[in-house]
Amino acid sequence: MKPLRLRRLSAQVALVPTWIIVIFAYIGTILWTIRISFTSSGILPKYDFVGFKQYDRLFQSSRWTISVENLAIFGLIFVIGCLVLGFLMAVFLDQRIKGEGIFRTIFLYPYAMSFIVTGLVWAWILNPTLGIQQAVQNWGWHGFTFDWLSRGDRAIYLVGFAGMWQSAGLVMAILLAGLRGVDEDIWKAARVDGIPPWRVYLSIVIPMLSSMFVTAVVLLAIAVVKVYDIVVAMTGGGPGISTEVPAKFVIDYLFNRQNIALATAAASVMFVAVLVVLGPWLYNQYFRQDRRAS
């Protein structure tokens, strides 16, 4: 018994630095951020209390409203596009094609790049004076225009497309692992019954992969909430503030406009949004399963 107790004690002692980091570096900073959002802090933090004044200012700000609307547009394009494209790529690779390793590497390679690199690459490709538009015009189609990146009403759609291109490989990898676990007898039975493959995928395979789809959606949704670098790299939030997103709003008010209170209020709203996304998933993955096991 004593050696077992000693091993348990050693494990608990080894976890002390981790718990210190979690309590002070994560939970502590979260609580401090929420506390500062209820103050009138400017360039330096203050510890007065002004109630929900900063939150009132935040939700009355047209810049914040545009940021949230852009986040919704980006999120829809990003999440739905990644799921559809990632699933199609996974189905393609699941056909046991020749050169599967090469295709898998090609599909997954964009995810190895950061959003900064992705944003810069697509900014060059979509630049009206350097990229697609200029190339097509040099080929003789002088009336061709593709200047969405410089148009405030369309630029956010291109940012969403670039993000989808970067992250679809992650969804492909998750779903491919699930497809490889589908029992081959299901496909044999479907072929015997004359059921078309698309129907098998739609009615049988996709429901079987529901947990993997949920995992992919959660990962993508978290990436949506904190999206910042691809916007800065591609558009800088412009033209004007037409591609502004909440994370950029927070950084601008924290460092450029030196309004810590408003920045922390926005960050607190983003934190609540992450909890809304993660909460049901964490409950289903851990607490609900524990109840079933008991």
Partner chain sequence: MEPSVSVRDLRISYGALDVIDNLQLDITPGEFLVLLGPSGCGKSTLLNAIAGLIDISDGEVWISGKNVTWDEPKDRGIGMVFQSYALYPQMSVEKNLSFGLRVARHSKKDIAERVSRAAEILQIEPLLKRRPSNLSGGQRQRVAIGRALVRDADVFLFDEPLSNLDAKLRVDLRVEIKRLHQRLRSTMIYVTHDQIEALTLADRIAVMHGGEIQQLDEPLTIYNRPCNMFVAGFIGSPAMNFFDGRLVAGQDGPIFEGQGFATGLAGYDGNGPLPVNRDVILGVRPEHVLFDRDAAGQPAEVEAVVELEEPMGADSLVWLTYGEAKLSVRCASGKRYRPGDRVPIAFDITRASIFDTQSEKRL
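The block above covers the form predicted alone; next, return the form predicted together with its partner chain.
Here we give the lone chain, stripped of any partners or molecules.
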């Protein structure tokens, strides 16, 4: 038998590719990105130092402001919509329903599809000239208008709505698993106590599922921060720039607007924001020892 140290060595060797990825693709890229954000680079990286100039510009840029606002609107509609709809679906599916499997399959299938597909389909359905609006008018309601997709002040709501269609099933699946994990005796105890079902959900089950809700919210929040594909497919950021989002801001400035310093500044802001929000959660979830023990 080889000595222990030698055996540990093969574990270290096995992790070499991962180390390379961690050092270069994760840590290295992040540092590099932050570095560039403090320069005046255009198309090509330049390694001067201009302080927070790009950040200044970023926060004065209306497009960035709009992007952040849109992200907030999208995020609210998407997260709250998914949670409410997903929770309702999970609860109703949990009522000893006939055909539960079919319903569950239907509710979750959009999640298998990409945001690109989701965006294209809804862009078509909501198409202001040939979509729902025209169909309803053809049914006889001639005054009906539903042209939010072409209205700068409304289009982002529809993007959030389409996102909700794609991801609500995810929440349903997570919460349904949680509901199935609720001790049957709790329900019995509540019935003996004479607590009406809605009250059981509200006062007992929802608090019991809080970690599931947190998981769902985190998953949805990640999707929100990364949101890009669905905007590209559904509106392309339009009408005008009314549905731009930060991720698209970065890509556009990186690859089209030829200002990588501003783009990396925007990316760094996204990075810091995510770090601030997620850091505590991650620490709580994975590294706090007492929690794992109990």
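C-alpha atoms forming the largest set that superposes within 1.5 Å between two forms make up the rigid core. Here the structure is a predicted model, which is why all the values come from computation and not from measurement. Positions refer to the first chain, counted from 1.
Novice: Do you see a C-alpha shift of 2 Å or more at Val192 between the two forms, with the core held fixed?
Specialist: Val192: C-alpha displaced by 2 Å or more between the two forms.
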